[in-house]
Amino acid sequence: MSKMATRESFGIALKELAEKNQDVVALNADISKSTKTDVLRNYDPSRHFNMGIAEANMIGVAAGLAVSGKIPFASSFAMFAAGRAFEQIRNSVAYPHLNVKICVSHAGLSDGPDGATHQCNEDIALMRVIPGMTVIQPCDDIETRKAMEAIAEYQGPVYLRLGRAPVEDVNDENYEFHLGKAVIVHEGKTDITVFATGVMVQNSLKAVNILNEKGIDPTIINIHTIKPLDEKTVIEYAAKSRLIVSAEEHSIIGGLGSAISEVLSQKCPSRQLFIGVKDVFGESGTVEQLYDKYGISAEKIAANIEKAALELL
């Protein structure tokens, strides 16, 4: 089984649209051979332009661009992009719904040894909060090339989330992306449903393996396409399960599980375990040594996932 860090993946998808559309341009903030743009770059120059470390400025740049008819997909780490530029994207992108694509890497825990100023567990919450803003964080290499292909056609901001770390495909080249629809990826015997996002698609598939020598077999949705959410999706499955739990490396607070919780309390209210880093800031280490640390490793998934499905006993 193949394994390719989604930002890979999202350096070679920008440069097959570049070399299908003229209007698609990069933007970077100094560091684009760790956010990939450098693949651009060394295709066609022309069409890449590095902004220095000077997100905001970036932001402002790739709105004027847009306006001006080109597709620019701006990048930096996800830290950055979201945090530094927030105003820029809320007011210049976002306001006037230009067609920008934020692309952002190093997101969430897998920027492990950089530690916590450059770990991002916010910026979900940031940027689902924007009006008109669609959010979305591919499981895979597969997955990152058909989403890219997919905001290179739509019309409006996307905020693409990204990660450092190498990760397992779960997908094959058949496998067709929809933007806003949810993916079964495991239809499971128990009545547990996990709605995972990113690289907890795989973790949460590994928690499954786990999981089963226990007698629990709960069934693994991927959400891609965290804004908009498959609202249908998750009140079908919520419907027809005993506990529902979200999985991502992202702050439980304001993240998928909480967007998934706005939808269940108003339209089919369930029983919710929410799987991601707590109302913390994270630290150094390995990708491994953080995951399990934080609790979103594949055995602290079937661990906490166990204990529940326990007490609904």
The other form holds:
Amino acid sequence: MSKMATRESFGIALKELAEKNQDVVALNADISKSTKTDVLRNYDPSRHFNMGIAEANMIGVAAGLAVSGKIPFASSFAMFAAGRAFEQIRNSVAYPHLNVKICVSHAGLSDGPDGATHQCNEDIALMRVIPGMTVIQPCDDIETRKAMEAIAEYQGPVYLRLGRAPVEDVNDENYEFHLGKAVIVHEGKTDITVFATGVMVQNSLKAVNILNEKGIDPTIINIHTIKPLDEKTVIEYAAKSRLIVSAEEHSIIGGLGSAISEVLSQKCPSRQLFIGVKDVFGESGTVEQLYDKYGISAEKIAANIEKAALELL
Amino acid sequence: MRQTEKIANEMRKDIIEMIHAANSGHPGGSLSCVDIIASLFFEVMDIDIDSINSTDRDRFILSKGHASETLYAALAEMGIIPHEELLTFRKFGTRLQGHPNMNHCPGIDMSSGSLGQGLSVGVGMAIANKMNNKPYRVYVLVGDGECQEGMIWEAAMSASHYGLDNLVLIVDHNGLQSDGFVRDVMNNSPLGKKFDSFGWNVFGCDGHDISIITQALKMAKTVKDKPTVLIAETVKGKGVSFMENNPNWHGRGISDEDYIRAMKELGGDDCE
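So the form predicted on its own is up there; where is the form predicted in complex with the partner chain?
Up next: the whole complex, starting with the chain shown before.
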């Protein structure tokens, strides 16, 4: 089983898109080797714009390129795109609904050793609240590549959330990506459904193995498109579950869990377990150490689901 | 040229009418940039009613989006929007939003209003024109107070880095901002020297002399490999004596009494 970070897959997919479409361009803010737009730069430097350490300007320039018919992929760390340039994304990209793809890496805790300033557990919330913004987080290599094809076709602003750390494959080459459509990755036998995004799909699948030994077999659904949310699937599975679980490498405030809760509280009130980073900053450490401490490792997911399941009895 | 000066005077009257009807708006900064926008739309840019929806033409970004009145007045004078529509300015359901929305109204090349962002967008447009080998030029208008935004200098750095000689920035240098004189609020002079040190070609001119503005913008076309900034010396509230150089006229409505006084100074309906 290959292990590739979604940022790596993004770089490869970006070059492939650029080969097919002359209008594809990339922008970066001095971290092209980290967020992998350097793959496009090495292929065609005339379509790669390094804007220096100036994220606000990078987003504005991307907006201008989009007005002029280019398909700009602007990249930085999640923290410095969604965070630093939030207002530029909101006013210069989303308000005019321009065709800018904001593709960020090092989201969540995945930038382990760099610590809290470079980690970002707030970006889904920040991007999700902007009208007309599409928010996508692929879980693996294939899904990232297919998502890139889909967002290049789609006309409008997109936030693509990528990770720094290598992740295991969930999908194979036959996988089909449909923007806004949830994917059932494991149909369980117990009336518990886990809605997971990004690498939490892998962690939730591993949690199933642990839980199976205890007679618990939850369904795992991959929510790669956090906005627009696949409400139909969320409601359908919530309706037949006694417990639903949201799992995300993000704050439990404002992210996938909140998005699901916003729908279900109105249309199918459900008992929900929020798995994610509590209202705290991260710190330096390996990804494994951080996932464990902040409660989003496979083991912690399994333990929390088991505890919640017992409370239901 | 006399014709454009007449249009500029009509635009000033439009602005007063719009703000009076809306009972809010930005009279000072709108009046200060009338002659700049009139020069661009009626002398310099290859824009007219036929080319308005085309992407193959010069572009204009009103980065100081609070002067939307002036842009709308120019569009009305060009016949792109009906003159009577100006009275819907800032009202519920209007295409003429308080700050420009490119998706609501033809002739608006970029939505704007949050200060400091337009120059970056202009950099993106200018890069795209270079990539596509298009000869069209990109004009961005900012306020001098707006140049306090750090993003302006990020954009200035990138425009010269990429040698964007198809990009022109015009600074409406009226010396005032919402809270008072720029030199008191946060002094950012000398702007020309700052842009020069950022690698720009710097021109200065009287921002109310349409023939001089036009001449400077035409001269800018001959400058190669670097962007040009035109520091246009203007008077906030220009054309209405009691609004001139008075920070109180940055953002507010116009009373019936002041409306009559202002229109009288601008020649009222006699000039139609």
